[in-house]
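A lone chain, given as structure tokens: the form predicted on its own.
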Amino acid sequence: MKENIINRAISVLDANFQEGGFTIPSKGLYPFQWKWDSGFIAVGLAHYNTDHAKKEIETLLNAQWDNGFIPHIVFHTDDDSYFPGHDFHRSDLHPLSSKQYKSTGMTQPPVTGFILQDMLNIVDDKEDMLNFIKGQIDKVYDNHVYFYENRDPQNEGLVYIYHNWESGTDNSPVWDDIWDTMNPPEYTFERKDTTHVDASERPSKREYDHYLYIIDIAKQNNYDDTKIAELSPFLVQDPLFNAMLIKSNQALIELYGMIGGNDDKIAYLRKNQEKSIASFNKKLWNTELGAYVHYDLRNEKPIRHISSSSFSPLFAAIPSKERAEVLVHTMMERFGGDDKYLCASFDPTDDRFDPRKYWRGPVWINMNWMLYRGLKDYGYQEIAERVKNDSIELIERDGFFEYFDCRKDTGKETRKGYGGDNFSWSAALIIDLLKD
């Protein structure tokens, strides 16, 4: 069973990836490179193609900005079978971005740090990785100069985020809060992502007329940060971005000990990391819910709902023993039960929760991949081997799709994979659940 899945997945990457030295997450739906995707896809290549590992990451790398920003999608074709591509997003607007790459003008959770770090632990040749990393890290560097410098007007060490797409978590519940604060246009365009999959899977029309909202205030002000940190309806600093930051910063300070020189470097990520890991588990830290939660910087006031987002700082050691124990608690109590899959994406006792909608409550592989090895991280083994052995399930008999469904019992459907389907990461990141 694990060498067919393992040879399934390599099947599936193998199909994705493109002569241009990237991998699409899924055909038909989503047809360019995305970043944190990149990232995830590089450590199930690195498993068995390290030359398409390396080339993954130092594509994603080459359409880097000048001043450190890395776009969340880079266009390295014209495909017009998706929908807000390149001309509605205008990357040229911003003086620094790439003249070589056409982009978004947004980002995404920066995981490339320990991903280097993770691909550098899996090859057998550490001397041909680690000069790779040599020839890269310093472009991973400085993004994190970039977020620091860019996105934290409080000085706080906490990264703000200015459109939910930045999150990862695109159409979360825990964005509704913020849609009630606004009444964006209504927007005349033709959705690409419903022609591949069921509508009812994917966010509204009304979704995306706030969506495209907030890319036009960014565009309007030529994709400034503090333009955009003054204007933009939706500024949150939310807890897996900030947690992949930090994870991140982690991986780097190591890897420049390990490549040597670059003392001032490790001095400036070690100075942001501690900074970053108080702030983070001072503000975005509840007491009541037991989990840590988004802040709206807009509205100076927490968001009070727990989503897959909130269990991600134990993948980046961010809480104390003590309030491990809680969150874990937490998540047990409200997202663990006999009759779920560990681990949706959002509360499954909160009335806001979908199970067969995006990012409203399904099962995310890579959310399952963080989780796994932080609950290992802190000596929760059991609980670890069953988020583990339920991604296992879902793939092995559904499929390499996007998300699935969290309950084991959904009456009449026998179907739990939904959105795309031959999907990458879901694909990468079991081969390395598997081979752990």
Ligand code: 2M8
The other form holds:
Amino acid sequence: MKENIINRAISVLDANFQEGGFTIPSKGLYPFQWKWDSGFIAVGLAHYNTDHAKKEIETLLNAQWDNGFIPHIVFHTDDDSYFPGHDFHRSDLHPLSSKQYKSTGMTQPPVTGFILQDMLNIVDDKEDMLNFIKGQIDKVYDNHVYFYENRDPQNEGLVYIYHNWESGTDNSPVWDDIWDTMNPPEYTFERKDTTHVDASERPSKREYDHYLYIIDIAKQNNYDDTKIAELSPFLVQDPLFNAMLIKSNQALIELYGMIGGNDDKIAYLRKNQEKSIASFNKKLWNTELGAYVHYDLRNEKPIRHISSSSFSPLFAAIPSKERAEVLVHTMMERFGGDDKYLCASFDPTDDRFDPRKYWRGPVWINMNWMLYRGLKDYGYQEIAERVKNDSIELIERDGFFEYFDCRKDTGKETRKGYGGDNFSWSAALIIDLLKD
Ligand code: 2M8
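If the structure you just shared is the form predicted on its own, then what does the corresponding form predicted in complex with the named molecule look like?
Below, the chain from earlier opens the complete complex, with every other chain and molecule after it.
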């Protein structure tokens, strides 16, 4: 069984690998290179094709801007089957954007640092991988410097995101609180996603109006970070995004330690790491809910809803042992019923929960992969195993879908897999889970 899933997963990844040296998330729906997808994909590739794993990271980092920014989509080709494409995003408006690659002007969770460390842990030829890392690590470091110097206006060690697409959890009900503060114009545009996937599984037209409006504001200001911090109606400190930064800081500190001779960079990362972890625990922890929550920096208030992002700090060693216990208790109480697969992407006890719609409730394999490791690190072996086995069961049942209905009993609807099929990070991370 195990070998069979791994072989099928490899076929998915191989079919999605492109001539340009990168992997698309899913044929039809997502025809370019996405930042955090690339990281997860490289972990899977490292298990069986080191050259492709290295290429994946290299092609992403090649598109870095001169200010250290790494965009969320790199448009390697002129494919017009995705909206909004490069002609809407117009990365060329920023004076320091890549002259060689078209991209968006927004980013995604900074996973690349810890991915490099994972790749090193996975491969047999450590020397070869460490040499590769030596050639790439400064780009990832520059990306972290970009975040701390440009995305932290109150100098707290917590960086903001200015768009829901930067979070990776696109239509999470958490953002509904922000949409309530906005009234964007009605845009006329042609959706492409709903030609590949049923509209009921994707964000609504009105949600897209909000998404496009925030980009328009950023474009009117040539993607200038200071202006965005001043003007964007969406300005959020996201626990998932910041946990990824913290996890990657730690990986960079350890990798630089192995490489040697980078004391100034290690010192910079350590200083920020300490500050980030302290602020994270102080500002993003919500005692009443017993969980980490998002903070709306534009309107200066916490967003009191629990999502799977609330548990991601476990993966980055952020909570104390005591706090982790509270967090895991909250998770099991709200998300962990016997009638559900772990782990729903949004609180099943919340009115906004939808078990089948994208980031509003379904299970996502990348979140489960992080949760599995976080739970294991804190000694919750049994729950970790459940997260792993649930992930395997869902994929074995239905295939390598983008997301899965989190309910065990779905009545007449026997299908659990939704969104894009043959989805790359589901394939890549199941390989890693099965090899663990
Ligand atoms: C989804 O997001 C893109 C926009 O970035 C979309 O809906 O068009 C998200 O699930 C995101 O996290 C993911 O990186 C991307 C590609 O898989 O798809």
